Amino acid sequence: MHAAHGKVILLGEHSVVYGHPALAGALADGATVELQPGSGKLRVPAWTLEVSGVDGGAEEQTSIGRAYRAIRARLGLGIASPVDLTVTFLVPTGAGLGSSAAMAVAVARALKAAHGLSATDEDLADAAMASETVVHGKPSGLDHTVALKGGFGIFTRAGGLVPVRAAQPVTLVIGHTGRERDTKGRVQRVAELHAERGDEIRARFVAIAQLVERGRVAVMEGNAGELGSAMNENQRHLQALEVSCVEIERLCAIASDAGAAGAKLTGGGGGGCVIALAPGRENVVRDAWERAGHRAFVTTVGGQ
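Can you show the single chain from that sequence in the form predicted alone?
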């Protein structure tokens, strides 16, 4: 079995698009790929989807079909293959938790093993980036880098991911709003605000970058209180950037009432997931979210 991490952005989403840093961490789980004797088919049972490495019918023209071919092409593989691959997701998909990048990295690792390739981590990263470009258009590169490397890191578009040596992995509660995330729409709205009120929005980006630095130090020192405070402040900026929504605000409020030190959206916003930092009260926050009708789970972030 071959695996890769999902991801969360603890601090810095949206401002990262404009060259500012983001603090990201690898989820303990992401996606796994199992190999069976076969002919190169990729199966995704969660989506009742099966594609091959061939440019053929309707299913082959899905984004996953095209992404799979992009991975194979970047690794220098043709159509012939002695194995089939089955993908299992261990995090919610379409929720801003890096599931597509985790799948891409796990698939690349599985193909490397199946074909005895001498591919380096850089080669696997290139293959995963080709897949992410098919799925997302213009990905930042954060998701597949975290999926491959694990741990924590400060990510910038210019410099990639710089590892952060954490005091220990961080335990988070992740809750799903029940509303699909709207990354494209929210990115567009921030761009509109940036054009309309440039000075204000740029000042918020600078403030978020300062929160990212506070968060980096907090992770290195194991200071949950400081990290939680930075998360709460970041969420207030994200509200002002109009990337939050009623459901996100509701989950943040429930988490706060349940004793969380910090809570905020993670990823594109407009829906998707909320993360909460609640040392010693993780199960209390999870249970409160579930009572309110939301899917939620406790996980660790920043492991290798």
The other form holds:
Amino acid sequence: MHAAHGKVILLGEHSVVYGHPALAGALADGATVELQPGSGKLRVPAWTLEVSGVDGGAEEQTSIGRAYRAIRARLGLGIASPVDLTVTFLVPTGAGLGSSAAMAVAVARALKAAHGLSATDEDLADAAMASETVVHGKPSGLDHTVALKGGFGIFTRAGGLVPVRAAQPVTLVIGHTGRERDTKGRVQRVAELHAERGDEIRARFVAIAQLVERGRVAVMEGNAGELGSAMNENQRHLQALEVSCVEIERLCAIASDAGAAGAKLTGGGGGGCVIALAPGRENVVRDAWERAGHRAFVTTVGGQ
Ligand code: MEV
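Swap state to the form predicted together with (R)-mevalonate (MEV) from the form predicted alone:
Full complex below, order starting with the chain above.
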């Protein structure tokens, strides 16, 4: 079995696409891929989806089909293949938790093993980036970097993931809006705003970068109040960047009423998940979200 991590962005999504830093960590689980004898098909039983590794099929229409072929092409694989791949997701999909990057990395790892490729981690990252470009349009590379390497730290396009040593692991409550995240659409909207109101948007990116730095120091010092307030401020900027939505704002308000120190969307936004930092009150926030009809769970990032 081949696996890769999901991810959670604590601070800095969207501005990270423009070269600014983001604070992010790997989820223990993401996606797994199992190999069976076959002819190069990729199966996702959870979506009753099956795509072939060759061009021209009806599944050309699906982004998964095109992403899979992008991975195979990057790894230099032709049509002939002795194996089928079956993907299992261990995090909610379409939720801002990095499931597509986890799938891409796990698929690349499985193909490397199946075909005896001498691909390096950089080659696998390239293949995953090609897949993420199909799925998301203009990715920063954060998702697949964390999917591949795991860990916790500051990600920039230029520097990759630089580890941050947390004073203690950061426990987060994750709640699902019930609406699919819209990374591609929201990244496009931010690009439009950037073209229309460049000065304001660039100033917001700089402000978010300062929040990321505040968050980094807070995590290293174990200062939850400071990290929570940076998350709340980041959410206000994300709202102004038009990547929030009614459901996200509602989950943030419920978390705050339940005593969270901070709450914000995570990932692409427009739906997907909200994260809340609520030391000692994680179950209270989770229960409040569940009572309001949302799936929710508690997880930890930044452990060893
Ligand atoms: C998606 O997980 C995070 C975004 O910043 C896009 C990206 O980094 O590619 C919205």
